[in-house]
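Take a look at this single chain in structure tokens; it is the form predicted alone.
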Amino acid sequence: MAIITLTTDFGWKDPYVGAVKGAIYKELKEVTIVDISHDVTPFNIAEAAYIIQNAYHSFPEGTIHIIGVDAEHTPENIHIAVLLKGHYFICADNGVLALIMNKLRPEKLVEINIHDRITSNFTTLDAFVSTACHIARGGTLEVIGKPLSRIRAISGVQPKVSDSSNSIYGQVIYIDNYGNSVTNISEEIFDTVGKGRAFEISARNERFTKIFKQYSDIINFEDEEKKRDVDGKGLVIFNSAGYLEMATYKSNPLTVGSASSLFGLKINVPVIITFKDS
């Protein structure tokens, strides 16, 4: 049975998510539809890229991923279908796949060209659904598109390294449900550039010189008086996705606050890592 996932900025209030699912079921009676997220900040490409990058590999090969973020079909925003590491991705060529495809070459990449057969202007409902169902029935990408050699990249997805290799310039790209601020700086690039050197991480007025392995490492369990005195204290870890994340221990944006709310670490806030030569 085919699996089709949905990642959109539609939210849950409007009828769009239900309409997309209904359109898929009209074409395919036997299919599993999985919601990855419909709470992507509207038109936020970097956020959508982060979410889908860290979810798709949990699905079996052959899964079809529809990404309905900034998906209006225009001459500058063409629609594409990609086969990458055994997974199919259907989205607009707006940079959303730049993070996923970093250092990877797709097995197939086509520009979807079935729009002349569709009258609706709801692209995720029509062109994306038709493409996904075609693939689910065993159809090939060549039938619904023409080959492409490259996709569009976007700024802000990848961090920059200074010419001296003493600094990494990144930014916050995602705020999770706990208010943790996730950056676009991976552990891989940190290790490659840092080479074990001492460092300072700066973001707004916050400064960090240590990266913890897990959130609870900030607690000194041997000191009975101070072991719980960590409320509101910031910490930095590499999260389960391998990206630098600024957090507070047991944060809650609705009660005690979080890194995002307490320190002002919102989307697009610059994050700089400066390495110190010994």
Second form
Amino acid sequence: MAIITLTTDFGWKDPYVGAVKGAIYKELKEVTIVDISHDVTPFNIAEAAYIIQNAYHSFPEGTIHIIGVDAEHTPENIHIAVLLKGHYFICADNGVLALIMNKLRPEKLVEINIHDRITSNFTTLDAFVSTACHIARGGTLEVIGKPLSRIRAISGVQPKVSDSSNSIYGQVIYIDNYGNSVTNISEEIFDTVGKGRAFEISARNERFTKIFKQYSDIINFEDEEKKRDVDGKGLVIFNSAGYLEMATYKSNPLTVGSASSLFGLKINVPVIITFKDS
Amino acid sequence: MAIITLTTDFGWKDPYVGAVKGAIYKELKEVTIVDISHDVTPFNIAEAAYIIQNAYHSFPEGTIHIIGVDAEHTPENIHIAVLLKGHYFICADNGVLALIMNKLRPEKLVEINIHDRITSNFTTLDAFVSTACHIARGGTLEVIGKPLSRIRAISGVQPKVSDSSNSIYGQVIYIDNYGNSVTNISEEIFDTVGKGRAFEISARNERFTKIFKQYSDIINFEDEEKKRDVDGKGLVIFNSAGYLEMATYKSNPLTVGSASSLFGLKINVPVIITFKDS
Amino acid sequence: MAIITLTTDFGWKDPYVGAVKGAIYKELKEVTIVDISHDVTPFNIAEAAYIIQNAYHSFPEGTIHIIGVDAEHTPENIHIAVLLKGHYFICADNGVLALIMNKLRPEKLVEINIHDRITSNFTTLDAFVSTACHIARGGTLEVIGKPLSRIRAISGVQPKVSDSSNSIYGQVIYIDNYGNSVTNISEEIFDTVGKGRAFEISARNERFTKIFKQYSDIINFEDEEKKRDVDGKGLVIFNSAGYLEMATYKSNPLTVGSASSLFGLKINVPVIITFKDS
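Same protein, different form: I have the form predicted alone, so give me the form predicted in complex with a further copy of the same chain.
Full assembly next; the chain just shown is listed first.
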């Protein structure tokens, strides 16, 4: 049974998510539809990319991912379908796919050209739904689009490495549900540049020289329970998505506070890693 | 496989939505349950009607729609099941169905009378779940209810047309996830009254004389990209639901603002269309 | 087809819920995944317990419930799987299960010990997903865990009964979507201690001597409609979960207000029931 996932900025209240699901069920008797997120900040493709990028690979190969963010079809915002690492992505060519793909080469890439065959009133996502259902039925991309050689790139979201290779300049790109501040610095770039050297991570007034494997590594379990006061203490971890994340232990934005609120580590705040000479 | 949709004011946090789904799965091995919305403002049947009305028709015929808003069973709030345009609706007779049906005649309409056969503690929706599962198994409405000739009507939500047929008096009825202000003026009434005449739409301090086909029509794509400053500019469109909507381009209530926040076009604000003499 | 439910504090925006679902679909072709809630306050196991406790029993026996709250695997936070009243629960041994079970004895209880067999980067829930899929395929708990004789208990969440058996001292434990204040006083303890005697319920400035069967019992349907002014009036009910709940009629936290806002009946506020000598 085909799986179609949805990542949109539609929110959970409006009729749009239901309408898209209904349209899919109208075309396909047997299909599994999975919501990845509908809480993307309106028109924020960087956020959409972060979310889908960190969810898609856990799905089986062949899964079809619809990204309904900034998707209105215009001469400058064409619709594309892509086969990438065995997964299908359907979205507008607004930069979101460049963010997801990073340096990967797509197996297939087409501009969807079925818009004149569609008559409906939910214009934004009709072409996406038709394309997804076509793929779910085993159809090929070539039938619903024409090959495309390149997609729109977006600059400025990759961390920079200093000429000396002693520093990485990144920034906070996402605040998660716990108020943790996720950066654009991946474990891969950290390892490549750092080569095992000692380091200091600095972000506003915070300094860290250690990266934990899991949040609870901040606790010394040999201490008596009452002597372990770690609530609200900052720590750094590579999160499950493989990105450097600044967090607090048992973070709660509404009560004890979180990395983003306690330390002011909001979106776009610079994060610098300096490696020591070895 | 039968499809049952849910539109409620239960919210997404409480156990109620899960409990309803569990009860359906207990009765039916094979069923597809789709959340349309659980964020209806508590007891707000106008909002519930707007949401279900704009989602239901994208589902296949035969879909069963449960509306769990203001549904406590009382002598004055009976439970009804309706077959309308090939779709089943199960709700309380509190006016929500009149809003959905508008001028349509239901194919079938019954008062659900199975309450004394149900023993459970989730009283509000037990009768709805039993009714939905009965229909999903192919049962008829007559078995679980007695025919009803009329339902409760609600006044004041339809736009008014002036005696001269030169004006339509409507109002904002819904603010969507992007902060767009949706009115109760349908494309149908606009066309019928306007008959192609020039017009002016006025709402608070805003005046519009054009209705776009899509949001991006506000852009002149022949301008250089940097000369197109349309952010925060108001525009009018018939939305995918067929209602007149006042919007801003790439609206975001949290950052650049939206029609409802920038122009004060909140729920109940009057919207007047004046047609020019032809 | 196996049913797996999810109750977490992941929120609905982040990629985590999608990632967990993808991982389940990767292991199981045929499975029904049901979201119970992802809005548990971060790390709040009392809230998680309240939610799952009031949803799980409506599902068919054999359903597998994953509770992803405060679940990081540490020497002091082991992972457990339990068979209880025909339902499977998979969670960390952080007290949440003790809250759900109350005085029940589990049919089976094991410490999950498959962590060294798992290689993945979504550490928190990988073991839960693997365990759930193992059970869904018909596997036994003994294969993925070793028997455990006791779980971590949590004190202070049960109401207290006075020595004279004339009073029950409870508290507000949950505020629902309507702003109703749910207490930890069950209908069972009320009946056992009260034995049908007259009573007074007091919470801050509010006093109640009656418990309704449904919210609308506050209305006298023989009054003319316009004489029934019950909006905002307090009432007490045993909710669908069987707990004493203080509510207002047609409560709406955003407009007319609710029990928690109007009467200040927030989490932890004491609620005392005093029974009259019979």
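All figures in this text were calculated on a predicted structure; none of them were measured in a lab. Rigid core: the largest C-alpha set superposing within 1.5 Å between the two forms. Numbering follows the first chain given and starts at 1.
Chemist: Please state whether Pro147 has a C-alpha shift of 2 Å or more between these two forms, with the rigid core used for the fit.
Modeler: Not so; Pro147 is displaced by less than 2 Å.
Chemist: How many Å does the Cα of Arg197 travel between these two forms when the structures are matched on their rigid core?
Modeler: C-alpha shift for Arg197: 2.5 Å.
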